[in-house]
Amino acid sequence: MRYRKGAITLLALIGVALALPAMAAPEEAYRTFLGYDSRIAIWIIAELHLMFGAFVLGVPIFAVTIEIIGWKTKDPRYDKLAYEFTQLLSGAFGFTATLGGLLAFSLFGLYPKFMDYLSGVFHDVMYIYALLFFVESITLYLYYYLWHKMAKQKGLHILLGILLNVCGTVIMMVANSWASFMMSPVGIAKDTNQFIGSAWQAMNNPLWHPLNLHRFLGNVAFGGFVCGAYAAIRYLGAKTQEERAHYDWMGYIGNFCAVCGLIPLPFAGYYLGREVYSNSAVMGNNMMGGAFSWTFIIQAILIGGLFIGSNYYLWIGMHRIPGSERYTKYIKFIDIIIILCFAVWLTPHNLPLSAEEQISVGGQYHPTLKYLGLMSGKNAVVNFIILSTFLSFLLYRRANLGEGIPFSKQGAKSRWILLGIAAGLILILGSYSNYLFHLNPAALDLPADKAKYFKLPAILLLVQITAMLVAVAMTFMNRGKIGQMLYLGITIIDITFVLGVYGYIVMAVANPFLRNVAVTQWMTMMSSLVLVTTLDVFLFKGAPQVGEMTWGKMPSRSQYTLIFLCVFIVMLIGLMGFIRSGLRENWHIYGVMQDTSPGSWTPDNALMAKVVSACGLIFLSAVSFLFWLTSAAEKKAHKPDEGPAAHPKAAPPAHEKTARSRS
């Protein structure tokens, strides 16, 4: 009954949101929020809505993935885990809907003229958005409440989960089109600033797809870290070893899913930033070298903290794995690499110095460290951090495994799969290499003599292809481990020590080509992740375990690390929301409709820190309340009169047995 009332409330909010455009009074441009600054009010409401929306979108993605794994492996632990993840959604979805309704009320009430313009552009899309939201809510409740009733119809139930994810992703993309249109409007008449294009043209603006990719990956990482924090809290409060084992495993899965979204996230952010700069050089310069430059130093600290915390949690987890002693000696080297790369990652190009400080360092820029603040150095070290994190997962995966079946004895299927994956990677790398060889400098507004600087990245892609062929050939000769290390080592050398240094040359003589260098680094790094992971699966296929995993024996500091990661990702998503919206400065729609309200000034970093911290505190408090509700409901469902004692023939659930294998 409670959820039925929630659904009715949700429908009412949607109906009011659809009616609000007609209720708005466009002749009055601005109103105050109960006498307070309307911009701060919208900022807080929108940020909280964004955080809950990220959680509601991110969690179903890996919940359905885990359910599919459990369905295929016939392991009930995965099904239990996916169901528990989904339990967290019911309350969060209600919070998201309520905040969405409050945001709609506030926007139309406080900014009627602006919302009249925006709804005039997107009114057809807004109706579709409301319909999709309705379908998503129905699908979520069906997916959650029919979980056990459709236990024998898993395929159909998984289809419900896939539909839920499709609806959530499309809803995110529709909302992103509104935000990206405000940053890069299209279809505008130059003389009158009136919109003369189509709704699709407005949606498909230059920043739409980069923002979609960035937010999708960010939502996956966000949902994973929040679920990891939930598992950590339940682990710390667990009374039995069985509970600790389950929540230890749940925390590991949450962290793993989060890192899967976190690894490509910096490059999605680079892609978005590049397109912002391409669309508006003024906005791009302000982002990287103006009023928002220091927010990116804060961003670097938060991202570095996420990578360091995730690796630290993984390294602690190796103590639960018999046989991991073979690899723990390498952790100190990975730790040193990540710390050094992190130091480069957060080093700014210039510092706010007093006159005395400038004299002591010889100017506004440090004579040596200023180079570490440039994008070429940061692109190099972030690749190295990602590859180091990947190596940590690789060592963790093989920690308690012995020798697998030799590849030469695994049959034709394994050979064809490996050859197919390698061929696909070679096609991708080869195509981009060919593109760089034939790239016309005029396309980058460069003179013809700059074409010579395009050759080295193209040649390095051919080097990667050669190394890939060697690695695959060595795998066929049962020397796959050497092939793995060869390809991983060449990848590190190429993207960090060759292209990382070469980027400084490109910045000086052919700066627009730096974006192509970054793409080359990213493609090379991703090819390494895919190939090395594929080889590892085959190398340890059928490998015996050195010993049994001991889930539930983690020290408390590991669980506090998961909570720390949750706090950092919440602060990061709040910071990035401020940057994306703040880049418009005193424009509602950049270059089209100016913000002339009293609160049109750009907040400084001090105010940003206060508001983002307040939003983070409110979100974490609300999520903690949801965690408490979930645990309380679970305790009620397992009262003694409803438990095994009341059903003596019922066998203990499989998920409460000690885990015998790793995810």
Contents of the next structure:
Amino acid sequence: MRYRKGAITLLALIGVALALPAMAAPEEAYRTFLGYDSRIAIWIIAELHLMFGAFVLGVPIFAVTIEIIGWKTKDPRYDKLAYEFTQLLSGAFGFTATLGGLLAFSLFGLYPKFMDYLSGVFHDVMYIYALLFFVESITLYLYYYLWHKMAKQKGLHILLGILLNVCGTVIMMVANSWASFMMSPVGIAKDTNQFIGSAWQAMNNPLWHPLNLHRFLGNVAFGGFVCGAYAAIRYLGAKTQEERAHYDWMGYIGNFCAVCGLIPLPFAGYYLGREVYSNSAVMGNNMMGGAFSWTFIIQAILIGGLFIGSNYYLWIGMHRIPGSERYTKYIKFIDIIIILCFAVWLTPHNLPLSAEEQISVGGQYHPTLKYLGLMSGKNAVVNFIILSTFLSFLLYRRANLGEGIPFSKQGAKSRWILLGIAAGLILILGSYSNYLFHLNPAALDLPADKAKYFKLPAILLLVQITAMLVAVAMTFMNRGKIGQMLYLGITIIDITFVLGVYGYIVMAVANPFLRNVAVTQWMTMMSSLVLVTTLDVFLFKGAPQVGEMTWGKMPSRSQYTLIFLCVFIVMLIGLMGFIRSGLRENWHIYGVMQDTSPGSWTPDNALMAKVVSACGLIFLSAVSFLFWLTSAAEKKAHKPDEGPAAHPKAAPPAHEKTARSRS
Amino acid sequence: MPKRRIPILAKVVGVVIGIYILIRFVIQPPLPFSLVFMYMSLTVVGVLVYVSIYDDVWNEFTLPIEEFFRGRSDRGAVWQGVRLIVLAMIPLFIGWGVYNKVKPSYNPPAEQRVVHPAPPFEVAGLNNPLRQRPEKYQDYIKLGSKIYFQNCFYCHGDRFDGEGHFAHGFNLPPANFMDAGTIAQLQESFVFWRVSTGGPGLPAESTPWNSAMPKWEDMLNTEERWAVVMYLYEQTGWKPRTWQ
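Next block: the form predicted in complex with its partner chain, after the form predicted alone:
What follows is the entire complex, opening with the chain shown before.
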């Protein structure tokens, strides 16, 4: 009841906020926030709104996925977990809406002239936005409150969940269009700076989709890590072994979902970065080589922490698995690889130097190490890190399993599925290879004689295809494990060592082509993830378990790792928010409407660190409060009718089923 | 007889020290402090991750540390003596660090100088007007060559490698145009801007050292500046960078 009332008030609030454009008085360009710096006020409010928004958009994606898994496997424990995730949502949704309302109020109040311009462009869309918000909140509350009532109509309930996700994603896209319009405006009359385009044109600006993709994946990672931390705290405070087992499992799933979002994120980032560059070389220069280059080193540290932390958590998780001893010897190597790769990833091209060091190094760049700082090196190691993380998952998955049914005995269905997936991958790799063979250098502004540099990546794609055929053939001959390792091995050699080195040559002689090299690396890497996972599913089909998974016996440092991951992702999202918004420098709308307020200067890194930390602290405190509320409410609700006895099988499912959820 | 193993703690310390020596002394020219710090932090993280995955390894690793801090009465006088000395050194070490931190120093703080800052907004859209007239290409190259050898080669060298006569007199060495990291990765408009406004035109993030690069717009006209830029690309074989 409390939530429903809250939601209605909030919606009213948003309605008012959206009606404000009419009330704004554009004569006055800027006002102060209760006498304080209005820019910092907006910054904090917007960042908090975004953090809650990321959570509220990310969590339903995997809540519904888990619900579907529960529905398909008829395992009530998945359903319980999905419900628990949704419980966390409903509180956070209220906060998101309040902050959204506050943000709208403050924007219209503090930046009336700018908001007048922006609502002039987007006012139609703003009403649609409000409507969508309304639909979203209704679906969320229906989804949440009718969970148990609709247990019989599961299909319909899942449909509600999907609708919720669609609404959420569209809402995010609409809001993204405003933010990306401010970075890459279109439809502007050159001489008057008046907006002459249509609202759709403005929405469909060059940075819209890159931003959509990046935020979508980021939200999944964010939601996963925050839920992981929730589970960790519940685990640490758990009183019974049964509770511990449940929260151990929840933490594992949270981390798993987060990593699924994290793996494609570097490429979404690369895509966004590329588009920022193409859209404005000034902004691009500023981002990677200029005032914001330090922030990218901080970003690299945070992302490094996320990857190392989630791998570490997985490795400790091997504790749960009888039979994992067979694989422990590999962990050392994965650890070394990941650390080495991060050393490369962190090495800046342009070094922070003291005056003496500057003289002894002989310039701004170190003569040998400068290569590690270049884009090509970074692309190579990012792929390697992702493949290593994937390998950790692979080991984790098979740690508990014995030999599966030989593939030749698995029947026609398995064969067709495998062939179908392989054919699809070959088609994708093949058509890109074909594209590279026929790529016209003029399309990249390169002279015709540079076409020879396009050959190697195209040939490597053909090598990958051959390797894939071999791997599939080996699987048919019941040698699938070797086939898997063959494909993975060739992928690593191909993208990290061959293309990684080749990238330096390309950078020197045919720079624009580096983008295609990166795409080749990425496609090869993805093909490896898909093929090896598919093979793994078939290889271990019907495999007996070496022993029962022992959930709830993790050492507490693993749980602190989950909390650490949550803190890191919160700081990361805050930092990236600063970069995205700060890139506009002293422009409200880049190149069109200048920010002439006293707070128009670009904050230095010290101020950035303070404000982002403050946002992180506020967010984490608010979320802790919400989670505490949720668990308190849950205790109250569960006591009278269902004690632990009502859930005889409340422990999480055995490994078999989590394996399925991962495939 | 069971094989005597090297204790984990000793292995860990060995690995960390080994890597430190490698990073600090083997790689030349010496790495700046910021990188050494970064690599060493990563090493420590990697090693700690490794020893803390399994409980038995972790316990074996932490036990000697724990015993050291708690103290053990059953150990001999040497152990006790070493323990006291090390314990006493901890506050001394911290004190030394504090002293170093507050001691006045004439070194400017470590900075990450931005070599290629964002140019002013207007610059990004510029196109080389001389390229519109391909029929006069050779004339412009000739003009560029004249400008270069009258004005630039003292610093940037007759082989375009930044090794001109005066080069070693400047901190911030003159740019080496043959290197893939200078004009090869810049747009023509950017290079034109750098030639026009020189060191004085650099924004704050490209300090703290002042660049000796002169502000050529005071001395050369627009055509001459574009011509010398074109000449640089012609001679080095690089193509100006373009953004798709």
